[in-house]
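One chain comes next, on its own, written out as structure tokens in the form predicted on its own.
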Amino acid sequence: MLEIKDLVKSYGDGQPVLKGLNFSTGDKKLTAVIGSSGAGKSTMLRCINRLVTADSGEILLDGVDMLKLRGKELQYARRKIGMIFQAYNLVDRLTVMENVLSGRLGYVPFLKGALRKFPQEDIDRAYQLLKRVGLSQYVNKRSDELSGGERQRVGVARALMQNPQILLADEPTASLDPKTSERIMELIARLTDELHLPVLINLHNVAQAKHYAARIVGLRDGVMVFDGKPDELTDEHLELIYTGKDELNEQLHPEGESEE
């Protein structure tokens, strides 16, 4: 379970983007969190595993506080989470399986893992998870010969070779054109329904929000001023959570800009 208390995070001297942000997820469903730019979505999952820190609060993953771990105790709760990334993060001069076992390096020690001598089992479990996202034809392809859409499928493996307790996920869609961007939320939402794996998800597109998740929840300058079942978002909250006519219309009917 993951429960979030009193968050809140600045950056340098500016306002704070999360101010006190209360927030917790124990069902193992699809979270969607909308919100306008700005609005910490992005900020909260990277507060969440730590690829920045919080300035107060609480993040309690299992009952511990993420926030007070260092060194290799924090490594160690980092693997229970799970990332899926706008960018993809991949290593492009890699293949596609190298990087997908790139999810067990917090598993193996640090020699074994630069030189990518994994467990055998690792590789085993590489390979069923490829073949679960559409991809064991591409096991030894160079990462950076992929479209779009495969790239983010080879980051839902990565990210699942962890085992991870939770599955955080970015804006996953955002650079995909429409009919990728629902293929790859598809198949998000499959995987959380067969793995029983709780997933908390950013997105700008409220109909993939209101489509896909068991859950959405608003973020508006810091802090949450929506949480409900997709059926209970109305007009008026989503004039609530975004700022302006302008902006909710784009929300509603974003345009995709890459290629598969």
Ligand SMILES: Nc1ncnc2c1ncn2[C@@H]1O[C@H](COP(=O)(O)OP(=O)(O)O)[C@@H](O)[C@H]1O
Given for the second form:
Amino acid sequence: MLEIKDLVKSYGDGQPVLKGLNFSTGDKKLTAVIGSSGAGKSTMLRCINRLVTADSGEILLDGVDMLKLRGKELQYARRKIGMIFQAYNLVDRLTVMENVLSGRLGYVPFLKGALRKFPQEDIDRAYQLLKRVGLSQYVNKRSDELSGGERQRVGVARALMQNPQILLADEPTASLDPKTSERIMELIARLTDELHLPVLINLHNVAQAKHYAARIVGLRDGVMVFDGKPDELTDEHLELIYTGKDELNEQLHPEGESEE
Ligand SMILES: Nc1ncnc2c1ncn2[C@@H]1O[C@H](COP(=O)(O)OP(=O)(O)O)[C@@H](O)[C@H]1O
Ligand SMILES: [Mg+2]
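Now the other one: the form predicted in complex with the ligand, given that the block above is the form predicted on its own.
First the chain shown before, then all remaining chains and molecules of the complex.
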């Protein structure tokens, strides 16, 4: 169960990028986060797994506030959160197997020498996952010899290797051609459904969000302006999510209702 309460995040001395976000999900289903570039989608995911530190608010994962954790506790908690990146974030000079095994450690810098320490059951599990993402034949290949789609399959297997309680994906298909992009979305949707994992996925492709997600959240200038089922997302909502600031203010504070 993930609960975000009044989350505020700014970078440096700038204006807040997230302006008091509230969101919760306990459902083992796929939630898509949509919104223009700069809306704060990546920042929201990075706050959840503490790749950046929020200014204020709470991020409760099974009741534990991620924002209050330090050191080993934080490291442990982060392992419960799988992460899939747009740019795959694989270690190029390592093999596919090594990259997947590194998921066991969470997303921390990984040294080749550490590989020896993995127990056989981890190696067996990595094989299983590589089979499930369709890469059995590439186990010992170097990651930089793979295509983009194959790299992202490694990214998916690595995230699942953590045995996460929730999976976050930041535009996982944005660097891929349309056909490969669909395949990766299908893979993420199928595997997370089989594993009963809640998934929070940033997508710039609204059609994909509507097709694969059970729930869609619309982010706009650091504020959530839509939260509903795909078939509840109308063209008006999309305008609200994607168009100019003035229009948004008008939508949020219609004439006569402004808080003066
Ligand atoms: N590391 C950073 N330092 C300073 N500003 C940042 C940083 N990361 C993101 N921002 C700013 O925060 C805002 C939201 O960015 P981001 O979360 O990446 O949005 P999205 O993923 O929706 O495109 C943007 O204005 C962006 O320029
Ligand atoms: Mg982003």
